[in-house]
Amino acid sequence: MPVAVHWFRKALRLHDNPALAKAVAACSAPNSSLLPVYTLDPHFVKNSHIGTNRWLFFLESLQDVDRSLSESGSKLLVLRGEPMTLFSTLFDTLIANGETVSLYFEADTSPYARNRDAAMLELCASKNIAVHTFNSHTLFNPSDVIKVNGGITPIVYQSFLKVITEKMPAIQPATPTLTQVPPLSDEMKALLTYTETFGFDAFQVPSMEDIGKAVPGENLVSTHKGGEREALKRLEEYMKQKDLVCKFQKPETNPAAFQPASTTILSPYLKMGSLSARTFYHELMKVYRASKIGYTKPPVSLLGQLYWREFYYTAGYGTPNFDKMLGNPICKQIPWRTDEQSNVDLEKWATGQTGFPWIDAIMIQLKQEGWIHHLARHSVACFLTRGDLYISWERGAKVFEKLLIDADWSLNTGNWLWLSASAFFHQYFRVYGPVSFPKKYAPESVKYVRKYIPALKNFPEKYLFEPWKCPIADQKKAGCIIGKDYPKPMCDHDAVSKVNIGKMKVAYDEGKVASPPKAPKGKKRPLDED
């Protein structure tokens, strides 16, 4: 009997699923069984950088797959394990019953999950199974732009535009949305019964605490809940907005906008998979064919910010040790601060205790609700790195990928290599103030300090960026002592920003860096600064 197992992995949803829908009509014979599968695997389950917001959003994530797999009769089966393990066991005992066995999944691009891949090619062609992978992450195939470039990875934006619009075929519609699934037969689950012997039921997607991850406090208020339908909800209430999504210009949103915010706040679906870009994309499309007052365009539009999330797939699938500075061929090798008191500014800066509002309500938010808008990760990133601290871009990265629920290798390490002005961007002098940018933003500014950061809820206004400057009196009045209830700056901004950017015009006048290939020249990426 034919037996079609689908791997799901980060295509978590049933609408344009390639590789699910394969896996469906491979089912089309009489006596033949359609088996979802996911597997918990221990790199990630046992990894310290994810959070308890980003833990939570994936299973909802995962939830909601069961539930569409339930209504038609069928049910995800919930490994925990080494995936290689895991599958050479179930693959045994489904030939061990006479059955014939193909494994259907989306691609992954990420370094982990190539090796992991690999793996799984070889095992499977030690046990004569068929497999069929399919690329539905991102609108294109990042080895094929690569491939059409003449090999080279485009690191330059607009060169990157270029060989998407000029190169690469259209994109394709996206599949169908499958609303009826094969179920799951009694006999098959009576051949997976050996799962019970695992100590746990393998036809229920785990908890928080059954994976051993903390049940969210108080302190977690996240409001993005996870799941294929929340996604689609979201992206369909956000497009019946024609008017913004044809004027959304990516700089020129409000880092301190919230209920609503700025943006569309999509990306932690398209990370987990729970959104199609290409729905997204062609969702978008059906909008700007119909407006009938134009529609931006990339880098700022909303298609550009579909379209920056690929450039970056596409460098760190082709770029060497993309997520580290040694051995990275596109990062400039800079300095950074390694010594003792580096940690304990790290750490001030991660759990929002700089002294710098501004930055402080950006982590705290951060902390608490596992998403914060593009032109905040770019205040405290640049805070972190070049602007303040000057700690290395890869430690707050790490920060990042634990913290926030969009957290993706690709688009986290690009971002930070950009902000960091390690590579893509390298305008080094211009540098977020902590307390200058905030203020472009006022009133929605003040308010967001205030929200997230209580004990400044009744400062002065015109001391609430920097309130080491208010009179102790006003400090009282205000039920908020500056070294007391609320810490001093960690560092003289004005100051050190100077000394900060003395040290990179060395290490780039020192050329510590490979040499890039080669691209042609484009339009550099807007950033907002002082």
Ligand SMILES: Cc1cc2nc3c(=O)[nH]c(=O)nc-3n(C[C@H](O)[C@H](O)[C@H](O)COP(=O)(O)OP(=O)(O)OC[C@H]3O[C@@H](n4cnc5c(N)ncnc54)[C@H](O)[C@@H]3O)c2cc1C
The other form holds:
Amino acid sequence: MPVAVHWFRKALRLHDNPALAKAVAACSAPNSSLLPVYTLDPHFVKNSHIGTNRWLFFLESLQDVDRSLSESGSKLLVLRGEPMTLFSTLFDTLIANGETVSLYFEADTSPYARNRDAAMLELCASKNIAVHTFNSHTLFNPSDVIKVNGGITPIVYQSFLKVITEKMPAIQPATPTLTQVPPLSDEMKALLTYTETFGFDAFQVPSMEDIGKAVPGENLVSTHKGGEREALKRLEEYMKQKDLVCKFQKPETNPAAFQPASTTILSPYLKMGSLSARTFYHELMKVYRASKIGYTKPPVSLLGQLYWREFYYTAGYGTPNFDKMLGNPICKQIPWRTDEQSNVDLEKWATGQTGFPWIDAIMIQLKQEGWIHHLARHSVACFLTRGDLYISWERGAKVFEKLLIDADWSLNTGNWLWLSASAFFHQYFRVYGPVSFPKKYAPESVKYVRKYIPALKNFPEKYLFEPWKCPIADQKKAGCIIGKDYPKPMCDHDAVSKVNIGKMKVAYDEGKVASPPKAPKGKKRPLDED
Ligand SMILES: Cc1cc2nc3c(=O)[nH]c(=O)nc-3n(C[C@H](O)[C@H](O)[C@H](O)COP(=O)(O)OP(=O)(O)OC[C@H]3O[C@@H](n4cnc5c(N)ncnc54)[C@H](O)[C@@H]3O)c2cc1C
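Return one more block: the form predicted together with this ligand, after the form predicted on its own shown previously.
Time for the whole complex; same chain goes first.
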């Protein structure tokens, strides 16, 4: 009997999920079964770079998928262990029972996934199992973009736009939402009783405790809830604000705005795949088409934001060692600090103890909620790297990877490369002022700092972003002594940023880039401006 195994990884959704839709369609023959599987891979479970908020958000996303499947009488089989070993046993069990097995999953372009999936293809080939993969995590398949660009990875956003608008086929409509999936038969459940030997119920989405993760303390639980339902609700609510959508200009959005934030906060859902980028795109197009006031354009528009995502996915796919400085052909080779003190400074930055309230409030929001605004990310990334601390973007990216609920290999790496002026962006002399920048966003930035740093709750507004300048009498009145209740600044921004610009200039003048990307023999680099 045919069994279509659907392997959930990202794409934790029933809307616009072509791999799942095809697996369901393959079950139209009588006596065929759909087996939805998730594998909790020790590579991730044991990985200390995933923080508790992201685990919570992920488990909520998984529970939501299981809930949707259960509504049709199906169930998600959550296996815990190394995927190849688990699938090998699963396939053997099914084959021994006389089933004809096929496997469906969404393609994933991140380095670990590419290796894992290559191994899966080999495993399936060895067992004569047909495999069907689909690209639905991004609007464009990164390898197709590179192919139509003559084998060159576009590393300039405008060039990338040209490629996708002039050379790529139109974005396909979203796959219809699955309102019904085949139920999981009792026979199939009986066949899978071997999973009971694992010592846990594999038809149960595990809790944080089940997978050995500490539940975060009350004030450290993110207010962002995971799952497809929440994702679609948020998308719908945002798209109702037609003026906001049509006038969206990213640089004009306020990084200090909270409740509501000034951008969509859909990134964690796109990352998990509980929201399809294509669904987002088509909903956006509906609003644009119906608009009587016109709409903004990339790179600053909301569509432009989706294209930034595509841009970094493509760059990440086509660039060797994308997440490293060494061996990365598009990355400036900068001698970042590696001294002992840099460990201490990194820790101060990561824990919101720099003594610069704007920087600290952002890092505290990040730790508590797992999401911060794009310009807030700019501020702290610039501060850590070329702005103030001269610490490698790779170390900053690791901290983000742990704390962000939307942590995404391509986007996190690409944006850190940008902010540290290591790739994509080269105006290293344009530095964010940790005091001057937040002043532009008052009064929201004032409320923001007071919310995330309670010690500064009553601090006079005049000194809020540079509290060390506040007269001691006023500090006493505010109940916050700088150096005791809140740290002194860890550096003199004006002085240190000048020194760092000088160091960046030297690195740039020495032309320290690993080596520029080259076109395959005989081909030009037609659209690549950099
Ligand atoms: C140092 C640094 C690290 C970052 N790390 C991540 C990360 O790990 N994961 C992540 O999703 N985003 C990352 N970003 C990009 C960006 O900050 C977030 O995508 C955005 O702030 C998410 O909020 P939103 O959903 O409200 O965005 P919106 O402005 O509403 O944009 C809609 C969607 O477009 C995409 N998008 C927006 N801005 C960017 C961008 N600059 N690059 C790529 N895609 C973008 C996201 O998927 C986002 O959800 C990083 C930015 C910086 C500066």
